[in-house]
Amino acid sequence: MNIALLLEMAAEAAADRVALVCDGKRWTYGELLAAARGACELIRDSGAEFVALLDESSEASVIALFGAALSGVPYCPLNYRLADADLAALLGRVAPALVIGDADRLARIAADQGHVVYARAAFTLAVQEACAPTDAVYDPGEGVAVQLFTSGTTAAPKAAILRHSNLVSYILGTVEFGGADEAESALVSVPPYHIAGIAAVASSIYAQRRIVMLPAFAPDAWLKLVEAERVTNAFVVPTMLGRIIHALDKGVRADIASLRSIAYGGGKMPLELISHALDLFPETGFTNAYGLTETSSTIALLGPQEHRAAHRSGDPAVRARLASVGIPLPTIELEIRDEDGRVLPAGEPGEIYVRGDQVSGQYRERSALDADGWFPTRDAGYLDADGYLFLSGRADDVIVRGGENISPGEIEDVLLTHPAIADAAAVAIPDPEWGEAVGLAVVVRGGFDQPAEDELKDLIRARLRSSRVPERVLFVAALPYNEMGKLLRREVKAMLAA
């Protein structure tokens, strides 16, 4: 089943309903489908083997996604924020492609790669002018729908592939067709090259929920768009939510009473931030959505009722669930395994393995699935006795000190209880005696004096074992994060090494 069928079904059911709003222009479902079919003709005529997007979110990104699907060519949105050399390397891996975006930049960094290039406006006009024949035959959807390059937080980007069957399985398992009423709208402000953005578009199309695009996130613009479009649903990453709350705390005013639901994911949510958000938005349902590129988005959810129950509870075990990512979806099998592949009981930390129809677990270069179809996520965590999943970082981030595995997350959580600490990152640093030791990069909260290193070491020693006490503490103005709110630990290690 081709993912474009999601759009075809929506257009057949409600062709005149508004499907997309971007920069003030409104597209109906019928218009969006016609544009996608026009894009299919453009792509086929170009001879491209990929459709690449080098741009912000817009109507062009949605049209390109479904146009590529109809033509049987993988859609590959690229991180336009990358340095020229890194971007040129990724473009070389998808050549020849029909590329939508910055034509001048493409001419400068990849002119010799055989791409067909359209600026956003030119592409949008061309697909509306292209005339798809009435007897056009479209791809059945048996191959690759989307190729996404992983963020490369710990290594070079990998080309993760998602087949139509993976994405369709996720949508059909989590979304009711036509389940949204005409007043519902979803604000999409995450980058188009992230699986969350693609999943948000596909989910909203299938539900027939109006998509409101914010091409470049800014908290003031986000709040104004919620008010102007009476937005009911939104997805943010933790850094975005932090900036929105900061703007509200600083006096930015907007009527956001329409906002029924905020989902978040893509990075670690500080407990202090989500607690403040629950107080600030008492009528809004919050959902923590945990997933990966390789799993076609969400595989576990902490829902609105669980957020409120945990926030109100005096039971430490229940309140702790605010720091979890919730319960695995019914369509997902999830296990925690040790280094030898043994399935671990509740409470014991290890690596998260998942299996299900939405799980691809494949890259252009290789498949990461084992013989039984299980995907090793490389995320570390544990399940509690009630089945709630808690993350403790990437398996690659574990600090191995004298044969003992140390989770950076447990150290960071302790540090964040200190009133003067706004942010912290624990990473492995070389140690001649133990092999690896703990290094810390710490951000001091505005208005506080910098605490003494010994004070922080004593705090960790009092809460955890002495092996968790850092060998080095570095105070920095800010920690390095990517645009999705993921901590770039390789850069933290470089900061400590310098």
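In this text, the rigid core denotes the largest set of C-alpha atoms whose superposition between the two forms falls within 1.5 Å. Numbering follows the first chain given and starts at 1. All values reported here derive from a predicted model rather than from experimental measurement. First, how it differs from the form predicted in complex with its partner chain.
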Contents of the next structure:
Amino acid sequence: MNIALLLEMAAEAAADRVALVCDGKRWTYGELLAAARGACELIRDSGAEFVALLDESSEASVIALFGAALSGVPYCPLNYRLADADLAALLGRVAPALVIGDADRLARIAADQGHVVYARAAFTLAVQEACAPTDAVYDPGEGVAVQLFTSGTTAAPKAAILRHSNLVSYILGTVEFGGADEAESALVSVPPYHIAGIAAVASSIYAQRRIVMLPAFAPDAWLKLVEAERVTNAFVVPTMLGRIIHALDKGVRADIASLRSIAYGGGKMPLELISHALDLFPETGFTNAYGLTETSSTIALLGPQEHRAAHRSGDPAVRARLASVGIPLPTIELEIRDEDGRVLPAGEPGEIYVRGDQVSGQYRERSALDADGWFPTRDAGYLDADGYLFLSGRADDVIVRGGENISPGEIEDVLLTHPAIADAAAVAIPDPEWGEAVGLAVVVRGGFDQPAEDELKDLIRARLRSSRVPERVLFVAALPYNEMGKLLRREVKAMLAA
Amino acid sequence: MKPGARLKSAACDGEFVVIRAGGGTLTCGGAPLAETVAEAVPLDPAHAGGTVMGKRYVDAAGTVELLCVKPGQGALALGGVSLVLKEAKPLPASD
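Next, give the form predicted in complex with its partner chain, keeping in mind that what was shown is the form predicted on its own.
And the full complex, kicking off with our chain again.
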């Protein structure tokens, strides 16, 4: 089943209802569908093998997603923040493509790759002018709908592919068709090349929840848009939530009483930040969504009531759930396994495996699924006795010291209890005796003196085991994060190696 | 019949997309579902009750699943046995 059917159904049920607001312009479901059909014509005429987006979110990213789907060509939004050489390499992997967005940059870095290029405004105009024949035959949706390059925090970007069937099962399994009332709107501020951006568009359209697009995130603009459009739902990454709260603390005024629900994901949420947010927005429902590109977005959820219950609770086990990513979706299977593939009981940490119709687990070059269809996420974590999932970092980030597995998260969490430590990262460093040892990069909080190395080592020795004590401690001004708030551990390793 | 196929009712306005395909004869309003409808037939009152846009219908064994993409007055059945509404557990909007 083609993902464009989601838009066709919305247009069938309510052609004149507003589907999308972007830069002040309103698009109805009927107009979006007509534009997507026009885009299909444009894509077919171009002979492109991919539709690539080199742009922020806008109506063009929505039209391109569904237009590509109708034409049977994979949609591949690219990270425009990448350096020229990295971006040119990714463009080369999708050539020849119909590229929408930064035409000047494309001419500069990939002129010889055979792409057909449209600036955003030209694309939006052309798709409205292209007349799709009434008897047009669209792609049945048996192939790849979306190709996303992974952010490559540990290695070179991989081309993850999501089939129509993966995305459609995710939407049908988690979203009630037309389930949103007319007042509901979802503020989309994540970049279009992130799975959360794709999922937000597809779910909102199927729920008939008006999409309010913020092409480039800035806290003031986000708050103003919530007020102006009476936004009810929003998805943010933790970094964005931190910046929104900071703006409010600094006195930015906006009436955001319409916000009923804030979902977050895409990176680790600091406990301090979510606790502060729960106090600051007592009427808002918070949802933590855990998912991966390879799983078509969300596979586990911590819902609004669970957030409030954990926040209020005096029971440490219930309180701890604020740091969990909740319960796996009923539509997927999830297991924790050890290195030998054995399924582990509650409480024991290992690698998270998932299986289900929404799980692709495939890259253009190879499939990561095992013989029984399970996808090894490379995320490490454990389930508690009640089935709540806790993450403890990437499996690749585990430090193996003399055969003992050390999770960076446990060391970082201990360090963050020190009042003078604002941020910390533990990574593996080569060690002649142990193979690997713990290296630490630490950021001192403003207004505090730099603590002695031994003080930090003593803290870790007292709270954890001596094997966790770092061989090397580096004090740095800031840790390297990507724009989605993901810590770039390979860069931390490079800092420690320097 | 395969996943993604769009089936129409000959007895009402109902249209359905196949999510999960299985064996047996699928009917709506008492008439067989097909990709093209040659001739409209009257609705069998024993197979009335209607379908709802965006709802999924399954047989008890879970071998067949249809998504209603256009509602109609007929009810769905597989081999004469009514399909039932697939209840989804509502989840909070997460993205």
